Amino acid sequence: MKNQIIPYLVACYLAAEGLFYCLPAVWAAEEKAAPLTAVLAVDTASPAHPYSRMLFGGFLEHFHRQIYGGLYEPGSPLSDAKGFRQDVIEAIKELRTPIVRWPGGCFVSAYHWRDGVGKDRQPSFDKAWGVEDPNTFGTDEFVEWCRLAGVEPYICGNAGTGTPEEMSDWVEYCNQTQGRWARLRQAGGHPEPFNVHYWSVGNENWGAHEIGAKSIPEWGPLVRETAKMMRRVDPSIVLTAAALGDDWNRSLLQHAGGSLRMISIHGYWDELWVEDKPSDYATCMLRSRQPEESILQVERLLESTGFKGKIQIAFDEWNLRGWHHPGVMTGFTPEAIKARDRNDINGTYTMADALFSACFLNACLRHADTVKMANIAPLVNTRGPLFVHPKGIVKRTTYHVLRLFANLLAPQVSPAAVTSGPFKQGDAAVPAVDAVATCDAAKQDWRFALVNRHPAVAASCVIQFDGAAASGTCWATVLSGDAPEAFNDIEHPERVRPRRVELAFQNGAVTLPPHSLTILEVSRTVPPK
């Protein structure tokens, strides 16, 4: 242990930097011989600050049964007149989910707005699925919807068989009093505009899997233009626009950076869309640190084109897991088209998808300044929190993360030194715990979102305020399981939920179990100055 004094004073000294995360390889060695420790310090004298509570918001996409079968079933006897879940409804209230993006995805590039509102409307062949869409739930209802769960509609435009007119035209229908699509509203029963505050130019159309993909020289001209209409049609709109890596970036920001106020950028860290086999805990839990990567790659480009403090990012489409539909490239059979109920496998999403969801909402947290959304793809069946059956919902183990999160975190995001010993799986390591410090305005409550990936061994963490390690009992929430697959289905709806336990700190630690999440309560009394 001796031996290990000097790496670990090392390891402190550059915590305190902001330059080190990990203790150094040399713990892990003992790991299995010694307790796993980390230390969370915060210096009270840092500035704290705001966070946008849309890091906690949610996606739908017309993809098969986030809408129909999903949230909107008429005639369910859980459907209130018009077709809504009424018990999807009350448990997005729960989550207090702020925004939620719609109709896709993928799905937008080939879907013209117009097919979805009106009396007449008739069902459109789905170009990007491979099915029919019965345009009964278009935009009125989505609206609506939003109202009555309580979230901000955010838009997303279609970019790849649209036109610039068709999106702004969209946004008059939405936004405007006067005007043709504006009256084609106010017809429809709805006098008053939605107030859509929230609008993308398009989803990935930088991919080739997308329905009208672009190319550079393409795009950047396409969002200056689209961006010029829907403006000029509601001036307060917030604008973002699909991004990708730094080339395709950099020329949309020379051509449209201006009309911008986020770029959007996307996320899935184990790639199911041909082949259904999911990652393993560990596997998972390795790559839990790429989410920051991508952040990083982004804030880096921000500043370099000197749009730093000008454009945020929204995340506007993250999960670990990737939604499964093979047939995209090669064409939609029956068969593959049914394969997409392989989403719908309660048993996929374990400890692993609720701590990976855990660990990229704490890497949203210390970038708060630059990530101002952030959306869960989806909110509603295949890879999302909710899962919803005819019968009822189920709450799996990423709805109780989110829940968590977005209840009962303090409303600032402090800077926080984290070092902690290694979880290593072959040759790979990370960081066992990871952390992240919120507290109020008057730095007396504070909340810390504690992670542990390591799945076997339970860490004891020190809390330390100013260099002084914490005292006395606290309250904590744990969200932890009997195993790191545990997850919750139709016939176990609760084998993972959160706990509410007292804790005592001991030498300024708490233990944290192992493949656990802990939102950790500390009362301080600040001295008055």
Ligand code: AHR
Second form
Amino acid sequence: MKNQIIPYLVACYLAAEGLFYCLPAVWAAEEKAAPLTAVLAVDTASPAHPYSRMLFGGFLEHFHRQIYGGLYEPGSPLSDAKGFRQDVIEAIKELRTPIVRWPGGCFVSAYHWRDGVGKDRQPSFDKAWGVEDPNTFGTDEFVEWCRLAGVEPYICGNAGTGTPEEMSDWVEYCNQTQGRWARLRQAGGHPEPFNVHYWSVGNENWGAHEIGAKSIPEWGPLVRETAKMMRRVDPSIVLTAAALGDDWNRSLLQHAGGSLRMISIHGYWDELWVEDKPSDYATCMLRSRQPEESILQVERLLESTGFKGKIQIAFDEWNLRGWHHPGVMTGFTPEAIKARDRNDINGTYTMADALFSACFLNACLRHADTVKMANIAPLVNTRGPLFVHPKGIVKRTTYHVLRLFANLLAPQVSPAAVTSGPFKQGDAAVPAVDAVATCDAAKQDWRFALVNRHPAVAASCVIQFDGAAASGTCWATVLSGDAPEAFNDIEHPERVRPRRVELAFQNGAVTLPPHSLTILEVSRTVPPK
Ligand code: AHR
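Starting from the form predicted on its own above, please write out the structure of the form predicted together with ligand AHR.
Below is the entire complex, every chain and molecule, led by the chain shown above.
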């Protein structure tokens, strides 16, 4: 309020002079005049560490049009002979998505993998979502699709209605050369093992919404026994398990910690399951520090249980917007099932989604010693970065964010101190600028991911190396859209797209446009020793 007094007095004067028409201009000038500054300081002597590229992973569930009518559409002129949409595969390759989790999600907790393999496949009723699954896309198709898209397959097992034996049989089907299930795979035309490396025991089994939900005392021993059986089939697999909340996780770690390499946590920060009223830009930005709080909470638990450094986090479902699927707890009506179409209203996915996602990835990178995998949920349709329709695809704002992170950042993350003026809304505030620093092993090639959350004010961001301000010019890729609410859709597929520009440092600073993500590329010549 304090810095609004002068414009207020000016306005009073203008009002007295009968110049009311000037008021909006006065207020706008006040808004623009408020300077926003930030400093990102790197100490090049601090050790930088490689991070896992699996942070840029994805998730695909048998839900609505993610699989059928999404990446898999036999008969479409855009699909290959097997039914895989070629335009989707090309877009995923461009994203360089490293890993994809499948087949759920809630779906998996009543899914029997044997229904989706072999020649005689019958449709089955999907109890999680109340629809029929044709079972034409199963394990073979998932693995084949992963190979075509260049991604690592990650399978989540049914710990709801499934048993440890069923989950371990799935490992046999995928990775063994001997046994009844391995032979079934071979008979289906896959003589060589699929070698699926990443597996999860269960999905959200802590929740009342989940089919076959488990209690805290049940979960740890079940995971331990399941892990034992899965490992007897293939000792090389990497295992994670459904985790949430301190008490649940403590018990899980106590019983099964020795068998796990990761624990799986999920986060959606705009909960739209029942009512589809997406939050506005400012609200989303004010929530954009919450993912880091979730990570810190799990890190504290890992520390206190002695597992820090031994077990990592798989943030294997994340997205700003929760999926809209009313009726989970009350029963699915035809209207409730139809309401799932709302997830694909492209106008929902604005710069708010883009910048929230960038802040999420920045948080994972800052905690790259504990967070090893993160999977945007989902990858295709519903709330995903790629909207797929019968005639083509739309790259939503979040697609560009993932592509920039996966393609432009350097391979190591360096500690960086970031200070920033605030973005305020009412009584709430967050730093306007969020940032991470990455570099190559020689610390010559630096790539900064810089988010300006402010919807209206550009930020002047100083880049410092060892206390000295950067100088000269550098290349930058900027994603901002023409408004905080900008989005892409079929009619305007390129309204939000990255622009590559050359920037000059002014007193060590570059300008970050309002509501933007900037990936800055700075080369430093390190003097020979
Ligand atoms: O809302 C989608 C669902 O979100 C996924 O199936 C589940 O894993 C999570 O609760």
